[in-house]
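Consider the single chain below, provided in structure tokens and representing the form predicted on its own.
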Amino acid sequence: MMYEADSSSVSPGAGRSQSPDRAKQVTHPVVALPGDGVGPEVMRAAMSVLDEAGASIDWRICDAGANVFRDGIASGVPDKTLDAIENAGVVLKGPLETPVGFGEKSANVTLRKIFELYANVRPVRALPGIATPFSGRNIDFVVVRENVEDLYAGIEHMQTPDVAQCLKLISRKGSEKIARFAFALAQAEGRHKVECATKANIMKLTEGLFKSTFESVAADFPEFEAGHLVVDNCAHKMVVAPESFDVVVTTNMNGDILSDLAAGLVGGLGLAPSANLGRQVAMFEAVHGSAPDIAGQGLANPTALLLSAVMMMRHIGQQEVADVVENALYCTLEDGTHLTADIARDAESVGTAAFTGAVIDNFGRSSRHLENRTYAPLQIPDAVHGPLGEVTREMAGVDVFIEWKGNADALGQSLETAVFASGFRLSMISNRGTKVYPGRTGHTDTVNHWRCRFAWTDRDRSCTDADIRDLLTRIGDIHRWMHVEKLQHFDGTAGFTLAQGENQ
């Protein structure tokens, strides 16, 4: 889907007289991805406002999303779009449709991963003229979400016909990069507190690695108050005391959920801007969906994409334009008579074009209730410590995952017979994370997916890959197995967890 920017339905207002001198600004290339549903409408509004405000931008309109999927491109992003982004380095993106539960990958995730847009930034600020249950609470914080790892690595397998697996990947390097980014952003915005939200109390290795890496990075920034919150407590606290937050940094799925919750505090996703930042490319986008039910009717609210565009203008160094647009938008919302239907409630609402025109008419005004924050240039940091150096490794055994329709006792007895004299001992079997063999099984409702833990018993020599292959051959002669995990100690610390009910 290609279109030319069209501002014919938008009144020029007083914007031209308030615009910065374009001759003094460097023209920056920006790829515009209008997207799907209401995307083209809100993109047209954002481009019109920026152009009227005097932004020096070389717009390059490209395609991604639903039309691309229909053309048979599984990623949702054609090569010519990827090339344009690589060349421009900056993207303003509308909402893209993503197939749910089937078919292609998310085009959004494709863009984040290909360009290593590892930092997702979601500002959360109460806006004037937007009435919510939290009005008057001075909400003003940022959720910083690691954007490429975690469960969103998208590595999934059907382990059996009835059991699916998704791998949760957390790296030390990825955790360090996003932690350092969070502190760098706090510095740029003049903030004072950075908190890390994880589920490390349950996922002690993955979320635990994120937590411990954050804490090591925090030691390099003693000027900031730093702390940790269990993510469910963080969600609770966002509702009962949202004004207490400043910067929250978290893993990918946690951040996805928390940032949407936070948007609800200040009016909803229709008002929520975001940035996806990496070292070479930055992508700014509204986080709301494509709303196909109102597409083409002139009813879409462009606020989220306008605020995202403000973030983009600061990123490319056109601060004056950013301030003009942000103030005008605040004033438009503050006036209360220029609200699109999704936030007008009982007030008279206007459509996309009239709302856009009102923003332009308000160029040069300043909000009576909300001041622009002061922003210093944000420097994207590198990882400093990186991966660990040489560590000692000791093989403790293996976990073998087996498909089996019988009961735990029958499986255990058959495996004990199969591995006799192999150097391995069956130490336990778990099902859905709970130990079911040997000993007490409780009331576990088992499925056909069993984790079978084999401990290496030969103290005269270390376990080798040849030993593991022999073990798998013995097991494979009588059972169907789907994957194996080595159980290792690194510098004497177990690199694996126990099952519920397993004591050693």
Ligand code: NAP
The other form holds:
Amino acid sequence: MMYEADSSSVSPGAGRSQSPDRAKQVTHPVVALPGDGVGPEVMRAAMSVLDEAGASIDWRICDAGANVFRDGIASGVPDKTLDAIENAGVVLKGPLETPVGFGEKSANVTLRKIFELYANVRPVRALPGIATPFSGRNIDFVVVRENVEDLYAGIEHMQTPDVAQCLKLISRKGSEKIARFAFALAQAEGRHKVECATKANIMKLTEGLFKSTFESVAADFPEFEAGHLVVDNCAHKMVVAPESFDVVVTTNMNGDILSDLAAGLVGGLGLAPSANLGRQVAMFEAVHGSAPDIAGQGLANPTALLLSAVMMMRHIGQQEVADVVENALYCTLEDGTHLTADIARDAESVGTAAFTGAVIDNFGRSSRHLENRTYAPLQIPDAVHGPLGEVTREMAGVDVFIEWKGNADALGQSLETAVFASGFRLSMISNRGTKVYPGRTGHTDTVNHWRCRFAWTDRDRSCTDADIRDLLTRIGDIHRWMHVEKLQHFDGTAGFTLAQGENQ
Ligand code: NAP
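Hand over the structure of the form predicted together with the ligand; the form predicted on its own is what we had up.
Now the full complex is given, and it begins with the chain already shown.
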């Protein structure tokens, strides 16, 4: 289906004659999700520009977002849209509002998860004509964010009425896939350095697994400079030396924050494109949201969606169209005479349609200040190492999380009595990660959520699930427990961390 672009609002430019020969290109199906707020306006602009540039696209317009939530579909994405995406494999997406009071989840997150769009790619490049405090610093790097794991797995529980928990899941496979993706992207874009940013110094098992997996993948790519940065230092360095970065790969939450910071270096979210890539589906979208304050007024800047569309054209192999559009956009920004209000500063501004018309008018021109990068096709890699083979495992004990309103000493004494002659010994209690029993409690401001660590003491036999069930029965008779974690050694290495102060 061809999208019926509002041609009356866009002045067709002389650039039509610069369009690549459509006959040479394979028509690619693309699902367009105009989305909410300014979405339909910027989508119309992007589709007009691509069509005028000679893109061979079979547009399939589908619904997602606020109206879908209002129709009672809790995911925000109807099955018809999911089927269309499954068939087309490529999506150009406008911003989707997450309405407060409708639905449980964000439609954006739904799409990323359903289609396993594990790689979020956010290019960060200084644009011509966009003055920032960092102008002239030659900023040109890419943030590669793992897009489906980490705290964004969305596994949350209120463990007590007063304490919430969110599980941070990092898998060896997910980490390997995104690390390999980062190197594949570096290869495709002719970059030379890949850095991994984590908080492995604090979260030694989760962020630590991401870091160590990156390091083992990096060994397969000796032609690249590879290194690790602690994520807070990475944020600092991004501001003081942004030109030093090339590719940064990181976990989901770190990447969410770092990529917005990076967008701020080159002009802000309104100019920032992104791609969400998986093995079967690729989704391209502006980083900004639905901007409800300017929606429907023809004022929105389509640059971010246009740059996302350029990424999409490269992805589907229509490189020539991508180059024509990217160059024309750079020229429009550089000319500075047809800018939308958000980037015009003191100059007179135009609306979405006039900006879009100016881009089309500039087809065939090249920027005086910024050259297109060269891109080779990107092969989306998979994990090759796979899960670890057979590992030995030994159960060293168990952590039982208990809700308790009293103090640490009273809890400790009651538990020691409860587990007497059970094979377990209460080795310590921590509150919010700090050991509070036995011994000094320091200044810990305790809450009603206690991690009680029981060590297995019987050297004549191993700890079993039956022993844990017996332990929970003993504890459950006198306390309210809400969560249990086994303490395991894999191949002799502890698969759990110590509490602050536990080894003192
Ligand atoms: P936002 O929609 O990005 O808007 C923040 C402000 O940025 C706007 O008020 C506007 O500022 C400016 N802006 C954004 N896009 C612009 C454009 N294309 N042209 C000109 N100015 C633009 O952020 P938000 O207000 O926090 O979020 C609104 C809704 O969007 C929320 O429901 C949120 O969940 C959703 N959202 C969706 C996505 C997505 O689909 N990927 C991403 C982020 C947010 P002025 O005040 O200067 O006009």
